[in-house]
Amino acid sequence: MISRIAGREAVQKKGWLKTQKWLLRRRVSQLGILGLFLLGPLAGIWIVRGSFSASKTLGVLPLTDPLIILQSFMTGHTVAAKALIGALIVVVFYAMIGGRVYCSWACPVNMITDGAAWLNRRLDLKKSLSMSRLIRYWLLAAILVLASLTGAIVWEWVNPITIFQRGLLFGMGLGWFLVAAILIFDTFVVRRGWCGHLCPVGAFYSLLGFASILRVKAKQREQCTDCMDCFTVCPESHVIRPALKGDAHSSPVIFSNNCINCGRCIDICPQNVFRFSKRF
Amino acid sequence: MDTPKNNIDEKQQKGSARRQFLTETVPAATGALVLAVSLGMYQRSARALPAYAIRPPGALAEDKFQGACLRCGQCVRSCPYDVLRLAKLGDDIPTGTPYFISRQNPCRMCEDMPCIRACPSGALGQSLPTIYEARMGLAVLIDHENCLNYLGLRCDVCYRACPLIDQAITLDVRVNRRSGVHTLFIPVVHSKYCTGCGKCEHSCVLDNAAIKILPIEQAKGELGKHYRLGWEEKEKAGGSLIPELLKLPIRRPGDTP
């Protein structure tokens, strides 16, 4: 039996809506971005053209995935100005706001892996293969080296983020198998396996947001009752401890650049310990 | 000054750093390496594009293209005739890259080249003064047995469909040896003009097209670099480089050398 369902106490204390506040906002953001892309092919309303790897909004605003640009650069290709400007806008935005805000507020795969994590908790699957969270950084290095060795953007052959999003816009092919594989892997093999351990795109945005402004802060950490709900729901649970359980002199701000700024800890805490804040 | 206690702490710390290296960093690096190598081999094995898939106009050479194309699909969206599509996972074309199948939907050769203008990365980056300089592939009349014009009929559909009629495809007049009194009008493709748009293949009336667009390197032969064509050299030099009439020895059967 599940001894404690994370969030139940918060719902009793704060009400359902307040317990889902940031989660609902994130879903609106993720689905909204996807919706803007889908509006073109489905309804013929062309606000955004292209896909996550590169797009143009309202015919003026170019946005480009900086990691793909980096790989393209590694292959030796001279990237055209249009794509560079788009990448620069994305880099500046996420470096300021919070690198992995991309993961929690824009990336469509997050909805799949969040679903897997939820399923994992509901099925009360205690076993989870232990895997280093460092693999993603090595993988990031590997795909860059691979790009320069092969002269091709090899990662894009299998990148689940762009394959999933592009699939919804242009046709999925075998993409559903990839989506199912991630769902199964995250649910049954490694808890938070994809986004929290393997994804080199997440690793890239982690590095990008090392000094970003938006941070979660355990502002009222003295109120903590050690219910562990935040640790249970946090996709990068190692980031909480230093801020929440540090000594009196330590900062209550979550400085780890692995924090994806999803705000689920804020939602789930019955004591309202956490809130969004600035890094300084 | 080191007290004994500090020494032990330091040793423990060193030990835990080593343990962490062995239990975390090494497996992580190995795992990433295995994944990367298999990905690289997969990529290597599928380097060449299948012959039916043609890249959009202005596309860089295939090996360069795979490092330049961002797989965003803006070229696909910009095409007014929905010619282009993006390769799906599982296709034998690199995932997410644009292509078209000329037999199904050929390039209409828009004069303003919207696909090239939409490309943000320079993957469709060949500087084309006009769409007529595009070289997406090359038409080849592959089947000389079933092509209706080869059979002596006046089909001519590929010739009529060609946007560069009488330049990219001409009709070569030959004797019809079967009937002895009729003429064959043989479609002949000229690589100097053919853009590889695929209208000929699209319009071919056979169930399986007799004329097909092929990647240029598959369609064209290449002369040895040392080859010189006599008539061209003659024109360049303004006259024959050797005496017009060569005196060759005459040998008859029975002559002993």
Given for the second form:
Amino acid sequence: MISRIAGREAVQKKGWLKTQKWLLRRRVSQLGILGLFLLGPLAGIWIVRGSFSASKTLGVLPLTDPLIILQSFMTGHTVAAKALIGALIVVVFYAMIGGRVYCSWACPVNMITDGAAWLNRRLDLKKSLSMSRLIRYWLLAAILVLASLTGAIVWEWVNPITIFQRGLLFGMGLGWFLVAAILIFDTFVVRRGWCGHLCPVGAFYSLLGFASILRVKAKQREQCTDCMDCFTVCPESHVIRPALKGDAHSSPVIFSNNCINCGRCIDICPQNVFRFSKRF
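Form predicted alone structure, per the form predicted together with the partner chain context:
Coming up is the bare chain, nothing alongside it.
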């Protein structure tokens, strides 16, 4: 039976702090990264210059969103060598630890969608519009085609990550409507609608994580009591079942590249079924 408030049993067994361990670490990571980008413009301390699309840390380390580079190639524009190096660093990093780690540990929009998911559970809104998770891959293909047809990186005009960061610096303005739209959509229309079904950035980073080393493992799946809390809080709950409910010959490792390695299943499980591990 699914408890109305997921994690209640875990809190009773482990205490509140241990049921929020990985969530709190993610918030520190997300707010810390966002803070580094804002520190220069707002306080004049330039540790990181740039944005989530392209940046330089301490004037030395270049980091570039590989999706931006891919769109630039599609437009036919020449890409600078430093931008290519920055994109290669990002690709190697996320290919090793899981592409969608970007979604749960770096992307600021994740905080909004997590808030919507929490609100959805608190309001006990069980019904949700059905939507294919493959739409995000079609949208990814669409923004690449648009870049090729228009000669411009059109996605950056509407990218919520870009709009959110720009809004914090120059005033949110219409950005508040975008934030509100995602919050309302995820809460009342499609559960985990933006990150889980529509976001082309998440789709792209999921492709980087096909062979990543870092994985979540249902190490003690025989201890599972079917409380279903992990399914309730997981942003991509479909990835859990093969590892948790497989037979004795199936691997307890979650191999799906759509797992965002957020650690919520680890936090919320009262039986400590899950842990971070490696794919091998």
